[in-house]
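Starting off, we have a lone chain in the form predicted on its own, written out as structure tokens.
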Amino acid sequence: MHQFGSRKVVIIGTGRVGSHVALSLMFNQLVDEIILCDLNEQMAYAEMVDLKDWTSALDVHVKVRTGSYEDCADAQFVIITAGRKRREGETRLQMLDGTFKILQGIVGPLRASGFNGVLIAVSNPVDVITEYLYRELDLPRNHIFGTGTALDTFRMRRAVGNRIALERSQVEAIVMGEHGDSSFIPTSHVILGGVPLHEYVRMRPEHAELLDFNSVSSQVRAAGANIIKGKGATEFGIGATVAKIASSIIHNEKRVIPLSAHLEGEYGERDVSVGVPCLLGGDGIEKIFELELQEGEQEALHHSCDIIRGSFATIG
């Protein structure tokens, strides 16, 4: 297992998602030092200060600072939030082009700063980031990757709680493929309260209609975008779904989350990264599961991959 010493974590890109992802590590006291790092100095210092702000309010005792590149040597996470903002109307492929430019800039520095823990991408589209920063970087596998279809995991929880009246802890189902308009719900592993949902649904027969996957599936993929003609940015979900995803890592426990992860054959897929089930701990993804996919969940995962690796060709 590697091993890390201090709980530092540089976070590259401070705009609203990069921010609350600080705000989500200092709230739930997960790391000993963060360091803002952007282009835009000044916000970087902004932001500093209005953490410093809040943490001397609650009392918290985390270290807040800009810093460079070079602070990544020693760094236990590195995470990356930088790229172009998403407008409303867009989906996330269509911000390739602007995120990849700043993505450009970014490469270089923080290969030279000698960095070897754990990189997190959260820039969209994360599916396409995360390959690009594996092909570029001198990493292990398992040491990077992106939040991937976590957040869409989680969301897709409470919609399907809510619609039977179930708690959200009680829904066990996962969310896989490009973190976009291709990714899928594998129904033949949903369970419902410890039940599987064809032996929930026959002895819950008027629940049937409200377990319509297909519905779900369009209300998770449709929820970034309404949150974003709402108010501009997600933010707080994206915040705490990294935060989960490092504390898995830092408290070594071995939870299941769909992240963006590199496959060498897995699902019979290569030369790409997409969501699939991803088992973390702490020296990051310590295995990632193959479930068994009926037939079209296998060709979903498939045609998403097809998307993902379509758009890869775009750049460089």
The other form holds:
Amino acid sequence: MHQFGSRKVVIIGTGRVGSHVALSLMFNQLVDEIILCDLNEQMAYAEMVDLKDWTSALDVHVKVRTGSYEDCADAQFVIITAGRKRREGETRLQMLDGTFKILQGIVGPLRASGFNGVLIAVSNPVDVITEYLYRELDLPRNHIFGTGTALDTFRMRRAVGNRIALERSQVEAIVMGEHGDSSFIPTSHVILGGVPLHEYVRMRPEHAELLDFNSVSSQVRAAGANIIKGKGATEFGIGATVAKIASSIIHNEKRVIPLSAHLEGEYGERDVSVGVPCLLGGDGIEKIFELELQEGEQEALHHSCDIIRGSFATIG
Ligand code: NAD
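The structure above corresponds to the form predicted on its own; please give the structure of the form predicted together with ligand NAD next.
Then the entire complex follows, led off by the chain already shown.
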């Protein structure tokens, strides 16, 4: 009898973010099997039982169990969320030392497992961590990337939509660059309800002030820190973001999402992973879109890349 293959995901680090990644994948029944892998085995076990209760109550058929690196051998996805919560007032770049030490212990067994699926990095500072993983693991660059500015982009679309009372899916715009304080919005590529930004402002001059993208950028950059201030961690938004990325690949959706991708000359940059628009389909990142940026935007991207490269140079 023909056996259908099972979609298997290993989540390394099952704290606030990892457990919510699991929950988001389960909500959409995107995968068949989720393996939770955490240094804190007692906590991973507790998360597993709690998530199993969730499947029982909703009668959802996703297997959840704890596991080890050996499980990565035949996994379609490995999602890395190991680390610790960002502290109040801390920048993501300031987390590098701690996350790097943790990641050093992960790459060896992950490589040894023979994993050859798609790796999604979430741990911060995500661009630096993605570049490190890309260099350490022998995976093609379309199969190894970070969540980059995806969550920032979803936040930004909501913020702009709220400002001008426009449905957020009609805000066609992205956040690019570092997932951090140097991220930026390329305003030369903003379309609102099918209308380019400059035409939209001509038709609705009363919205010009609300569409100050410097102010939108500041609002979006502060969003994560504000959640951390209130509840100690961000978890739902990033969980759903990872599920959206996985879904785009599993369903071969051909969806453009800005992700932290390793650049090999695109935008005149190399040796760096940074948030750029990526076409996602069945083969992971199927194309990096190289937007024609205006001078200031290109400078902003270079600035982000310099920050990420500078931070990367401090490790090892
Ligand atoms: P958390 O402290 O709740 O969970 C981190 C987990 O990692 C803990 O359970 C810990 O035991 C585990 N861990 C540590 N070392 C490990 C190892 N060697 N192997 C396996 N597990 C290990 O923190 P959190 O709130 O879940 O955040 C996790 C990471 O995700 C942080 O780096 C955070 O900044 C990042 N994050 C990224 C985004 C994004 O957009 N990229 C958004 C939110 C959070």
